[in-house]
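Presented as structure tokens, the chain that follows is alone, the form predicted alone.
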Amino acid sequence: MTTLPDPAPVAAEQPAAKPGSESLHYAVRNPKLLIGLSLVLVLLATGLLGPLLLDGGNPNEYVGPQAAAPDGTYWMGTTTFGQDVYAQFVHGLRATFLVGAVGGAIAAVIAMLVGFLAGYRGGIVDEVLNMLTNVVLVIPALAVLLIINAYLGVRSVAVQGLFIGLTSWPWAARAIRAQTFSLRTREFVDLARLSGSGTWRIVFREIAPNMSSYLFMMFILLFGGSILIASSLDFIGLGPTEGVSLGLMLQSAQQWSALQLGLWWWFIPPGAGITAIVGALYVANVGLDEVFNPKLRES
């Protein structure tokens, strides 16, 4: 197992710094890993917090006058139909960040246990396992999800997230699977298999947390990308049917011709609050990349 160089050196009578120590001075001082991580905290935190905040239970209702711009009533303004655009951005965030997590969640506890299990136990195992990521990796994930949502009777948040995060793993599952593969050889699996340890037992103790900034890295990515898929489904007119997220705001502004009427602050909010997200998910990520690889830090 390789040892991460200290930062500086250190006198002959004080202990060594800890890799988890080492890592957590680096990533205090990543301009991009604060930057990413502070947008995403301060807009999860609106998601959470907002709707608390609100009088009404129903971010659909029809509390004011039709196609208000913004104001100290109503912060984003209304729809057409005097729908509070706050309401509905405070919702479908919250509705956004939940379908992120479900799906990104499932994704990598499939790909964790594919891609360990191939990697470790190589073989018919790894040849079976490696054809089956195969035959879900070129099927088109969108077209599937496509189908089943267009012919599901009641769509919700979790049902969205299910099926994303069943058709999402695949590449997840190929690079855990030759991460995998490079360290099954170490010296420290050999121990633990000569020990008698099981399959499991030796993944899950000391194959995973080598890989544990990989995985979590990983986990970001599929956050994201969960995210992405779900806004492109309720854009079409295939999101939940009941609630409201960030991608049937915008479905719903396109639908009614907010752009062409000049309502601006119906469509960008949600735009932007997507792209904020994945955005600094995405600067986030490329932070704790810079974090964890010693080359890559800058100081």
Partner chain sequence: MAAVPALLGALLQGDFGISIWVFPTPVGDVLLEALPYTLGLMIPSVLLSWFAGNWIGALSARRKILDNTVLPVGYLLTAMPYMWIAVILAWAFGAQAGWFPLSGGYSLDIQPGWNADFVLDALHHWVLPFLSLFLVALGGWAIGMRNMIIYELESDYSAYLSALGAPQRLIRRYAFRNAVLPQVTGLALQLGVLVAGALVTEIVFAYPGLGSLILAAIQNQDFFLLQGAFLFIVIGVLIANFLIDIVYVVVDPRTRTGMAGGTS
Given for the second form:
Amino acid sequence: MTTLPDPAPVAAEQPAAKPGSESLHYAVRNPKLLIGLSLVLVLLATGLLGPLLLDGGNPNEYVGPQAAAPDGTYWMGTTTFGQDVYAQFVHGLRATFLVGAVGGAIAAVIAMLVGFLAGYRGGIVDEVLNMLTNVVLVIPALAVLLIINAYLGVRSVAVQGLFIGLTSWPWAARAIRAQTFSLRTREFVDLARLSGSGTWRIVFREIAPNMSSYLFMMFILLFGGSILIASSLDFIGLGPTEGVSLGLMLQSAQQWSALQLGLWWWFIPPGAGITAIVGALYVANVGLDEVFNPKLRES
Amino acid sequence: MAAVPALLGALLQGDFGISIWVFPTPVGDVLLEALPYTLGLMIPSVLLSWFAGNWIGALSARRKILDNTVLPVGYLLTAMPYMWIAVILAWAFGAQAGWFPLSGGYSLDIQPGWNADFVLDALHHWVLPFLSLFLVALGGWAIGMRNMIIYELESDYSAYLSALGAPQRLIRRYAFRNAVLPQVTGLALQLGVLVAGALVTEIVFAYPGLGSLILAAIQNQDFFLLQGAFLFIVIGVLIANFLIDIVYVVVDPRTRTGMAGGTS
Amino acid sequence: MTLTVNDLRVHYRTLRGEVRALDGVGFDLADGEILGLAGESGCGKTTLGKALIRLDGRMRHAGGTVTLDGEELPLSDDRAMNAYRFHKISLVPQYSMSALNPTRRIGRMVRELLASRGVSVDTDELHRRLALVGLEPGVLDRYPIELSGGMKQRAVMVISTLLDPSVLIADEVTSALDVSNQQAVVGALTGLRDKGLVTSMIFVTHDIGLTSHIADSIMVMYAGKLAEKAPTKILTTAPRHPYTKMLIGSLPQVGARYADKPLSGIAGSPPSLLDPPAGCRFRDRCPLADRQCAEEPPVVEIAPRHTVACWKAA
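Same protein, the form predicted together with the partner chain this time rather than the form predicted alone?
Next comes the full complex, and the chain you just saw is listed first.
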């Protein structure tokens, strides 16, 4: 083997793009993400600004002619009591977004706590948490919420969101646990452990950031799911007793025979609103998956 | 508190108490009368939507044109609240077109019993509620299966078989069999959602199942009936979970040698 | 000659343009020869291995020919290539550990694979081949998850060579293994060639040290092109291309201490293959480069079966 003189200095390489900016580059070019996100934002804006642009006051007030079809004044017509469906709709959007956010956030937090702990610690901790997860998983959420709401009587949307969050986290906890399992055997985690970091420090500094896109997508699904569950609860009559939500509108319409009376403007908008929000969230989620997952991109 | 053991004892013997709303009928009887209607809606819709959804999802993973239709439709369907699609169907095919009745499990002028008139009439009332449950669930299964199949087709074992020149039908067969497994697990996970869907659909159609009972119980503050319904549902879901677990063991060949590894 | 590759070009389609992963490579593979294919990541060796058996969705056969046993391979025609796959040319993939269907017993998968290709193999023959690599017949009744990584690797080797292919491509088969498993696999591969079950072999690797034990010749690639190809002994002791010299020089030597003989890497990195520079691609990192290297050096046979692409070596 001959020894060689030091090689000539190398030409400067191109600087590597930061990972964040690369995601952004793909994000703004992904039609699913853009369309989904835009739709959600439009509806959110409607929900936030709509009520402000109205005359104010209670959307459940009887303001107009009874059971009137949509026209210039009442864009979505009125109910059998003369309530402005449009006013109810924009107020309802607010409540719907709120319950989605609260329920989704709480479920996400619980799922992360359970999932990270079970996935990282393993052993007996994992067994116990698994059992807990399975129990909460198998019991149908709606049945539990039925009983809770019937006995306790829910007043506010936020409390409804709380209970929904407490019952809808298991599938997410499982998924997070599985991901944590695969991440915890990686070298950077070993390094952190060797340097004496505690469990939660490692989880939040090493593991979670590497799963951040996954966690975000999970939150979106929990958000959408929370909205659907809440609207079902409202529909059965276990919704908040004050205010209005899209589910409550549907319940009202059902109760006062909107279907039989042909008042389509009463039951179509609220359901369409829910479908639009949840559908847009799902589609945006698929788009996000493509952005974060290079393998899916070039198809 | 002293009453609790007595209550539990009674429950275990099938005594759910006396209904307030339909006093003095025992809750158990009320529930049992409604149960066949709920099962009659749920079982066919769950099974058919699962099979059909898996089949459609598998097909759409192969053909791009089909995929471009199935995906958006699937997402739309699965995002719809069950009660809304029920109302839409009732309005479109019931009120507007007049093809199907809007409410009830059967017409009030026909004598219930196992005669052709009643059965046909009951079926007539069954179609729309069934359809709304079927369609929403279908969307979810189709999308799930399509994603699973794509995942399997991109796996290493598929790539290896292709490298060795195996025909597409063998690769697809393996991919399908492997993709079905998580769908079975998914069915168990979705049971809660499917039950909720059935309940609200029944309410829309005033279908005489557990859903309408629960509504009545809430409106009439009949807590015994509500508790009873809750227990019925929980037990039903537990049984269904158990059955699905058995099916999974049968379908996943590795479980019989104790090799399934991580559980669902 | 079992295999003759002539000016083969394979490009990858990407969002930013076409990456010229394989940009004009030519070599021969003699009957019974094991060729080690070495080089840095991105030099094109994996692309070459893939191209010979199956182009994936993004790859495009952009030029050149491959002749196997006298017949030209229809690389771009996926269906036509099927006749050759498994029969004449086969692959032991890099992902052998996960190459077996997890929900099928191995024996059943093999039977179904063979049936789907319209061939059958005698069970005794199958058992004999398994024994060759040190696996017992019971392996066929197991699921992949019941086997260790090394066992799966060897099982895949048996499956891939069941139909006695003319050329076997072994793609980084030892990368994921520990040293003792590596020896076992290398021994098994050599055994397959020695017994004539496989006529010739291309052993793709980034580990020149290991390759020198198994390969008859070694071909070093750089940036999509051939740098040097020579019989193993010559390449490892008297390489002529500066890149090969630096590669060999950067290998740790047993017994040498860092204080006496520090490990030297090769500074810099290969050029982008989206828009490769003109002239010799190693120019920027080569200590011997000068103005002449602005023109691309031709591949020259400087000695029997020793080819180099370098102005300084000819």
